[in-house]
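First, one chain by itself: the form predicted on its own, in structure tokens.
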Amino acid sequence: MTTYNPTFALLLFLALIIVLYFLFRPNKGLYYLLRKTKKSNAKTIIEDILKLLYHNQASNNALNVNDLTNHLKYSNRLLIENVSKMIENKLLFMEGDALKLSELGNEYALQIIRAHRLWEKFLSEKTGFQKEEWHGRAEKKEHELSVDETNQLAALLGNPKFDPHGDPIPTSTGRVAFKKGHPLSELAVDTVGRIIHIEDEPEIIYKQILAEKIYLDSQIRIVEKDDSRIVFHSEGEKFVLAPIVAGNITVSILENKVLIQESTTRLSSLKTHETAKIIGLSKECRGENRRRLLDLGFVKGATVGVDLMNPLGDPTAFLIKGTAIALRNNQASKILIKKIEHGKTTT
């Protein structure tokens, strides 16, 4: 016959209370955290759908539910569930089998894009993260920022109109600036222009552009073109790209009357015994890196020369204002110069 043990029963009851507490504790219990995660995931999925539809509608591409599965990382079941919710909440509507953004959905999409591009601007101006990291980090942060936090971030950055890739940043009222440009792949030989946008997707193409050290706002001239490659000059350098890569670079065509900066080159091209005048820093040089170079004396009008070349090629010591400063090639490539010959700067 089993003997009733009140002490054991009390301990069992207390253990049950503790388990229930950790499961259902307000705000911190496992049940609450699982519900919060599910809600957070739903918000992320909805916002990713809105962004995808917005970008495709801007390019006159119609998408259906199956297209969402091909473009986004979520299962078909999750996408269908959330599309249904979005239609109920009047963020989307169906036109045939195509999904379309409603006016409310368009406004919501612009809020997410605004948060994403402002965060990329913040990363480029205020942190030391590399370009390759900006997009991925902004993809996560865009879902976390509230409207008020996004507006505060915009104010901190001085309400910029464009992100570090040249994409327009929507205003708080949903207005989007517009730059007229053409894909580099479509330009004819002898066209002169300025790079106004570098697309950061797909990542594999963007990394190729970064590796070539092609910079936003650089002036270019097309010198050769065929079905397999496009050759252009920019800042004293020669660049050769496949058309598929060149298509991710947008160029604003410059009028013939604009002075072509053919004599402008990069400090990274300066050789031993050569000297040059600094004409400025590339807009690619931002935030703390820009301030550091200016503080070191790399300012417009300063004379600079090579003090010591590294046998391995990187870094190089430059002599400026009587001081030797070592810069890596990546840093020196963002300082624009005009070389001095026979006591005169080249023109």
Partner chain sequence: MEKQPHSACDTCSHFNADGLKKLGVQIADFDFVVALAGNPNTGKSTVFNALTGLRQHTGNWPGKTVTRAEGAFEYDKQKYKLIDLPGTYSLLSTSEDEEVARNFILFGKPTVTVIVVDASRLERNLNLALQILEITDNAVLCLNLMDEANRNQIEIDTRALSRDLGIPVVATSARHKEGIPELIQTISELANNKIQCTPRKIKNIPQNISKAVQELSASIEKEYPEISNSRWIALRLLEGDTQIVEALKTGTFI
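Return one more block: the form predicted in complex with the partner chain, after the form predicted on its own shown previously.
Nothing else is written out below except the one chain.
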């Protein structure tokens, strides 16, 4: 005990904490870096190149080797090495300067995209991970799933057609459903449409869209547009977006304006003493949460009213089918309603 000194012990402890922090901090810690480098093997690089080429080919964008080094975070040496390997294996061919996918390469790329989107669907339906994490996790998982595993995953999920962002999932035979849409930023004022896709890359913009609580499959109407901002109404609320953000939302234009339900709002906007009829659940309400709400009676046509407000503002108790059920605000915002007018029943 003669060498003991509390200051020294404390400093030693702090040093230990700092060392542990640098070893294990998420994403930047040595431990994670070590794991990451181990995983970025040839397979991952090849698959990333295939995906990049596939997506650019779809938008008629020819890429050369230089473009690859700009888009992918691998060293030049690794990329060139793998590109020549891929040409050897007939996944790619050169057309002048440009890299093109062969039939085989195309098929392979679709398999990776299938795995990626299925995994995103899985994460959205069967786990509790936040939306922001789906893409990153699927980016890793897509390289790990074999064809068999991918098919099993698809069967488990009931062979879904679209991923949670609205992107089509290629079938096992390589068919891709096609959805026609326009970027939100290009729509004229008064256009009515339905959001069919929300792009999850780049992450900064995606997070902004999520923060606005803009949901897939909601109906929208553009009310104002200029160079700096786009204003639209949806589900009884007003949204303002910068064009660069709006460009990441794809909308399919609805020609038949009879269908428009301007009076549709979200349950979260219901006030005390108001009642409403439920129109349906938003597509953003997924998996276990969606089932629970349906089981509890939040189904199309049901009448709902506010039973109790909360002293802290959230959750609110709603009276549905004779029972008071409390829901949090973020759940109530995914239930679409039409308010019932009370003019007739005045006392």
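Rigid core (definition): largest C-alpha set, two forms, superposition within 1.5 Å. Numbering follows the first chain given and starts at 1. Only a predicted model underlies this, so the values are computations on that prediction, with no experimental measurement involved.
The rigid-core alignment places the CA of residue 64 less than 2 Å apart between the two forms.
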